[in-house]
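Presented below, as structure tokens, is a lone chain in the form predicted alone.
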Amino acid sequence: MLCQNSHFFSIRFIACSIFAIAFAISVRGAERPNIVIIYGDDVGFADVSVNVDDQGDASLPRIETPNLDKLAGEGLNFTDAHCSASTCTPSRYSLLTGVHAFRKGVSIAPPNAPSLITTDMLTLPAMLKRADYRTGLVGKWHLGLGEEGVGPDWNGMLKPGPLELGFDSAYILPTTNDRVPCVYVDGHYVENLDLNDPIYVGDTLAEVEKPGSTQYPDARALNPEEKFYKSIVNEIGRIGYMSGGKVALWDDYTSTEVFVGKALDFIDENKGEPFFLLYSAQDIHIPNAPNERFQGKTTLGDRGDAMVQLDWAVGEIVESLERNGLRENTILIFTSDNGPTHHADTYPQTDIISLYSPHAGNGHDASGKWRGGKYEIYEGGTRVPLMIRWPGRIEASTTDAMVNQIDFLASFARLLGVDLEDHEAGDSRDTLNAFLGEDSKGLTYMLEEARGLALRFNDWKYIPTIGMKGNKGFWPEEESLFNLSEDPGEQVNVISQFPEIGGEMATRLNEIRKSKSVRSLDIP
């Protein structure tokens, strides 16, 4: 059945390629648009209220997101947009490098991870610098700092890091807001570090019990049943142990305001030249700690209130662009690094939420009609909100085109006339026409990554037997094939009914897995 469609896809691919060449010639020499990506953390498809209206069950509780709804209404709102992986570090890695994380063995980075992106790799900001862009990063990093085999020196210079990977400036939360160390890093150094209270980070308490450094409570000593968090900093549980850095600690409840302020400063300082800003929000990753003025704004607990806070941040950035006269010449993107932590927020007291974390509840279904969420191979793990606004160039509409964040790099390269070498961003494909609303189909196929790989081919979804311990419902127990056009919730495994399709997709997935890159394959 797939083979019957191959001639169609080949013809379509050739036609799109011809159009792409013509379009690329037309934009060379044109004014270079600013590019702003607002990257939410653990934001599900239906955490944006306009997506609940369009795709979800209106009877369920929802979060009001007026700024995001307005952005969706002024640009292109995608219903089949994906991050590359259902967890944060792999997804962020692919966004920035155009390389699937599984090829490099990249998984969730621990607190002391070295830089997972090597300095010889092309990154999205480095590509944009070839087009003379100023590049800035504000917010969550979680891709490691320091040399391989050494890791970060929290009391010294933290490099390589974002500044060695294409960013001109970087003000970051180095890991995640539920991981140590709980400090900001400005450029190469921990902000406000007092060397009389040096920072130590470790996986065991013994690694951080250093004389002269501030000691923080041991979560497991206080609660012997604690299985997720190890230490308590600012009265909130964290992954890993930390000591020192007391005056450098962030305040969880003001961190969004801090990051928004840094983002607005970057816009103000670079408004006279083309710039790229990645605003990498820590919202709405646990622990959800919204500012006091957002607390109680929803009936969905701290997670819902944190989403309202993120929507406020979007509004502040939009207003800054308009105040600086940059609305018309800016590509503004909102999306998320992966789906929500479990597709129905039924906190507290699951195996990954402890006594030391604020929680949400009341039945909000953050993935909408899609099954699953963060960590999972199902659609809810990678199908995320995506809206792109470029006034005068992108017509406001909703699109079902299948697209993936990993393709931003190659797509923007074509927009700006930047040539990529064969070894650069090899899994990033040019899907610019879909991102601009000029191609309603988008990708024919793409990978979805969790602790294994799945393959989408149009509306077909193939998941091989992953066979890992600790499944917890994150992936099927058996080889599976779903027809998403009839079964968006991935409830009915039809592989026995369509063995030829399942077999062809298994072959295709294996071919991609063994390849050097997706672009090296002759697959339209």
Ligand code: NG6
Given for the second form:
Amino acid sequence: MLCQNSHFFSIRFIACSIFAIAFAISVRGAERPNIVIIYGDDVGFADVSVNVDDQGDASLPRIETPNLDKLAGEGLNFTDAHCSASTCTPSRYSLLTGVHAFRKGVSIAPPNAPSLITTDMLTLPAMLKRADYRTGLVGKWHLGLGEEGVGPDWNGMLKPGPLELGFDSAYILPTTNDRVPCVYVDGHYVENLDLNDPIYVGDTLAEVEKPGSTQYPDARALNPEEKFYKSIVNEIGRIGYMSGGKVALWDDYTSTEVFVGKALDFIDENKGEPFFLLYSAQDIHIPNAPNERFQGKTTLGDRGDAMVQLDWAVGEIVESLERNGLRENTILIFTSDNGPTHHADTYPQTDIISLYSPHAGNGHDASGKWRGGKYEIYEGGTRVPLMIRWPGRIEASTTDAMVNQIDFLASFARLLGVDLEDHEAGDSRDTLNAFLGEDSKGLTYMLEEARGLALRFNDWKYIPTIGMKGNKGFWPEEESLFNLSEDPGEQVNVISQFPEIGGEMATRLNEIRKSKSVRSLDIP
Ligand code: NG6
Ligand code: CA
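Moving from the form predicted alone, what structure would you give for the form predicted together with the named molecule?
Now the complete complex, all chains and molecules, led by this one.
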């Protein structure tokens, strides 16, 4: 029809062409560096050796991480960088959506969780696709798969998942490495799926005791106290019941190599265009079963050795970027999804304890001088290593700017000239200048989340009693105010000395809690 009206057609054609050319110029004109995020699992601030030298107690045993140290030395190394929450699922949710997990009640996902990010939400990779990036995910997901109310069909198409949420390709460990199902998912399907040995996953034994599926029996599975032995896979106890999928099982001792291989393939295949790679390591979450090449590399047990393995993976990715001539034009980030586990007592004391290596008591303090770790509202819960290297653009140095991973989305959007609607990634603020080392202050106000919220205001940290319930041991017994510049270890509650500051921070925290989004409040 349009072609019949040639005059109208040509005007439209010219208008479209001008628009297309203008768009191409604006995108090409902008810097479009590759972005690679290497995301550790439960890696503490002082699990990176350079951070022990700079900030921690150098007399304590430490893990040597030469590749990460080099990255820190060539880029910007942050001392006050945070993941958004002190456990994995909420933290990853915020990294990818720019929305605080508390708003949607997101907490640690069980094995059969449906996709927690809904397909109507803007994600970090989807934002980058607006700037024509190729986007890839390799490694841990732990954000659920499948429709709400239905969950994952492990023997069928696993959808929605990463591919519906902005990733062009995804090779994932679907939940955690201490959880079932112990299989990799390639795109929409379990890799090596064998329908003659279908996979069942459930909260009860009855849900998985199906004729024709391989069973992973253990007497301990029936004991409600033995949360880690619902299934024994590769002689390692797991959370959740599973049967089937014998040929699809992953091998814990080679998974880092498998993931590194997939990451390198992604880089090789996409080197010709701007790409985003999220390399989401399963190291150094329990069960910590490092490859034999790394076993015994530290005096700190399997956890320390797994950290050396993770450092090796970092080295492989760095080298692949060099080999492909991408060193200069790539923003390379290393950080972690939450702090290190400090509570050894939450893990089973059993015959395979060596796999659940010491989290405390071996002299290594993975949180450095910050108090607490994973699950906790104290700084060690969310203050994680962050280093960003972008040669030629970011000057090598250390910064105390307060920054948060939740802000990557809005910050990279600005870098690439992508506009965000108010309802998109509403808790993500543009802190690009701090990420690039051009603003040494960063955020003024920042939430910290641990099944409840605390607030930072510069070096002040306010922790209300809301959130304390159910968080015993991970949360102070009383409303607290700490001055981190004088008391980094959060030992001295000064709320009675500074009631106005405490009061103002309580008000601000409530305001954020009740708001639609942090960005709608326009706070620094
Ligand atoms: C906890 C598990 C822990 C780990 C964690 C999730 C117990 C006693 N502990 O509930 O082993 O799986 O969930 O870790 O069940 S995270 O890094 O993915 O958040
Ligand atoms: Ca984690």
